[in-house]
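Shown next as C-alpha cells: one chain only, the form predicted in complex with its partner chain.
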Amino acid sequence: MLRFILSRLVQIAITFFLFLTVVFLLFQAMPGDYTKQFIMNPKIPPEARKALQERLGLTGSVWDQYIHYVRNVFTGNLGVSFQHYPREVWDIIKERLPRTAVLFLVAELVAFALGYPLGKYIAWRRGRTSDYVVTVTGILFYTIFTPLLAIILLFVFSNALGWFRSGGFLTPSLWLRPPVQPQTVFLLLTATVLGLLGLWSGSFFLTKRIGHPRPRAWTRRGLVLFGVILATWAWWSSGLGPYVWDIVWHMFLPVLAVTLISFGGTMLLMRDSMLEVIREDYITTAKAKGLPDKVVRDKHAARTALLPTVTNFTIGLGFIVSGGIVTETMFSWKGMGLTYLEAVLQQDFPLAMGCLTFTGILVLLLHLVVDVLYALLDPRISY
C-alpha cells in the first residue's frame, strides 16, 4: 500500500510539473501584458511603464521568468497580483476560496444526498415509467444552460416571490460593525459541514455493532440529527447567529442552482453503475437465496455501485473553480470562479495562474485520495 502511494506521488509530481509548464507557456503565449492597460492613459511616460514592468517581473528572458515561477510555486508563493498590487495572490485565494468551498460543498452534498437514493431507486425500477420520468428530468437539469437556470431561479425566487436577494453574500447594513469577519464565518461553516460529513461517515462505524438494520439506521439518523442540532445550537449561542444566518440566506439560491445541476449527474451515474452491478453474479446469488429486494438493493448492489459515484463526486470537487465561473457570475458570488474570470479578462496573469495552479494541486490531491479510497474500499482491487 505504501509503495503504491509512493509511486502515485511520484507520478503526481511529474504530472504537476508538466502542468505548471503548460500553464506558464499558455500565459506567456498571451499577447501583450498587463502594462498595456496603462497605455490607455497617454500621460503615463514610457519610463513609468518600464518601471512597472520591472516591478511586476515582466522583464527578463522567458527562461528566467519560468524558473522564477516554478521556484515560487514550490516555495508556496504564487506571486503578487497585478490588479490588487501589491497584494499576494495567495492572500486573495485565501480570501475567496472559503466562499466557493462552502457553496459547492453544501450543494454537492445535497445533490449527492438526492442523487444517490434516486439513482438507486430508478435503477431498480428499470424500464418503468418512473424511471423514464426521473431520468429525463435528471438529464434536463444536467444539460440545462446554466445561465438560463440561474435566470429562472432569480426570476422566481428573487423577483417574483421576493424571498431572496439577487446577489452578493451578505447584507452590508448588518455587517457594518460585526463581531466577526465574514472570512471566519465561511471558514467555520466549511468546518461545520466537514464535521457533519465526518459524523455521518463515522456513524457507520459507530453503529456497526447494532445487529438489526432498522435500529441501526435510526441510530445513524439520530446521530446526524444530533450533530445538526448541536451545530445550530453552537452557532446560535455564540451570538453569531444573525451573521451566519445572513450568509446562509444569501447562499440559498446559488446552492439550489448547483444542486439542481449536479444531482442529475450523480443520479445518472448511480443508476448506471447500479445496473452494471445488478448483473454481477453475487447479486444474482443473493436474490436466489431469497433475500428481500430491498436488502439486495441497499446492502449488496448499492454499496458496490457507490464507488464510481463517490469517485466522480470527489474528483468533481476539484473543478469548483471552473464550475464556479458561471454560477458565481450569475449570483454575484465573489469566489474563486469569478476571481479567475476577472483575472483572465484583466490580464492579471499571476492571479489567473495562481487560480489554475491551485486547482491543479487540488485535483491531483483528490485523485490520490480517490486511488487510496479505491484501494481501501473495493474488495476487487488490491495493490
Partner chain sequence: MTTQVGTRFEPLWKIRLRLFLKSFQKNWALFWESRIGPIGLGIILVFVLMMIAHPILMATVWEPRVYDPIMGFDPTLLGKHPAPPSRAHPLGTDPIGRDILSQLMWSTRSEFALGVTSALITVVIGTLIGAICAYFGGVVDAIFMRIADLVMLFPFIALLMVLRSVVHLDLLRLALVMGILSGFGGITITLKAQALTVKVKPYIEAAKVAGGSAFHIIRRHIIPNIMPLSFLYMMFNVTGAVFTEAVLSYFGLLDIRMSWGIMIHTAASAGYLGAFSQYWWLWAPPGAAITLLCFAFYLVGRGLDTVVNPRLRKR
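Taking the form predicted in complex with its partner chain as the starting point, write out the structure of the form predicted on its own.
One chain, no partners, no other molecules: that is all that follows.
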C-alpha cells in the first residue's frame, strides 16, 4: 500500500504540473490583453503597478511569465487580486472557501445519507410501484435545470411563504456588532461539519466488534446523534448560537437545491450499481445458503455496489468550485463559485487562476482518497 501511495503521489505531481500548463495557456489564449486591464485599474496606484507587474511576471515574454507562474504556485504565492487590490489571492480563497465547503459538504452528506439507502432498497425491490415512483423522482431532480429549480425554491419558500431570505448569507442588522467576525463563525462551522463527518466515519470502526447488524446500526446512529447534540450545546453555550443560526437560515435554500440534485444522482447511481451486483453468482450462492435477504442485501450486495457511489461522492467534493457557480449566483452566496465567476467577468485573472489551481489540487488529492477507499471497501482489491 505504501509503495502504491508513493507512486500515486508521483503521478499526481506530474498531472498537476500538466494541469498548471493547461491553465496558463488557457488564459493566454483568451481574447484581449488582461495586462491592459491591470494597468488601467483605478484601484491600483501608479507607483505600485511596476512592482506588481514584476511580482506577477507580466514584464517578460510568455515563457518568462509561465516560469514565473509555476514558481509562484509551488511557493504558495498566487499573486494579488486586481479586483480586490491589495488583497492576496490566497487570502480571498481562505475567506470564501469555508462558505462553499459548508454549503456543499452538508448538501452532499444529506444527499448521500438519503440516496444510498433508498437506491439500495428500490433496487432490491425492483419492478414494484415504489421502484418506479422513486426512480422517476430521482430522474426529475437529477435532470432538472438548476436555475429553474433555484427559481422555484425562491418563489415558494421566500416569496410565497416568506420563510427564508431570497439571497445573501448574513442578516446585516444582526452582524452590526458581533462578538466575532463572520469568517470565524464559518471556520468553526466547517470544523463542526468535518468533526461530525469524522465521527460518522469512525463509528464504523468503533462498532465493528458488535456482531448483530441491528445493534451495530443503532450504536452508530447514537454516536452521531450524540455528536450533533454536543455540537449544538457547544454553539449555544458559547453565545454564538444566534449567529450560526443566521448563517444556517440563509444556507437552507442553496443547500436544499444542491441536495435535491445530488440526491437524484446518488440514488440512481446506487440503484443501477445494485442491479448489476445482484446478478452476480456470489449473490445467488449467498441466497442458496439460506442467508436472510437483509444480510445478502446489506453485507454482500450493497458493499460492492457502494464503490461507484463512493467514487461519485468523493470526486464530486473536488468540484465544489465549478459546481457552485450556478447555485451561488442564484442565491447570492459569496463562496468560491461566485468568486470565480466574478473574477472571470472582471478579468481578474490572478484570482481566477488561483481558484482553478486550488480546484486542481483538491481533485487530484481526492482521487488518491478514492483509491485508498476502494481497497478498504472491497476485499478483492489489493495494491
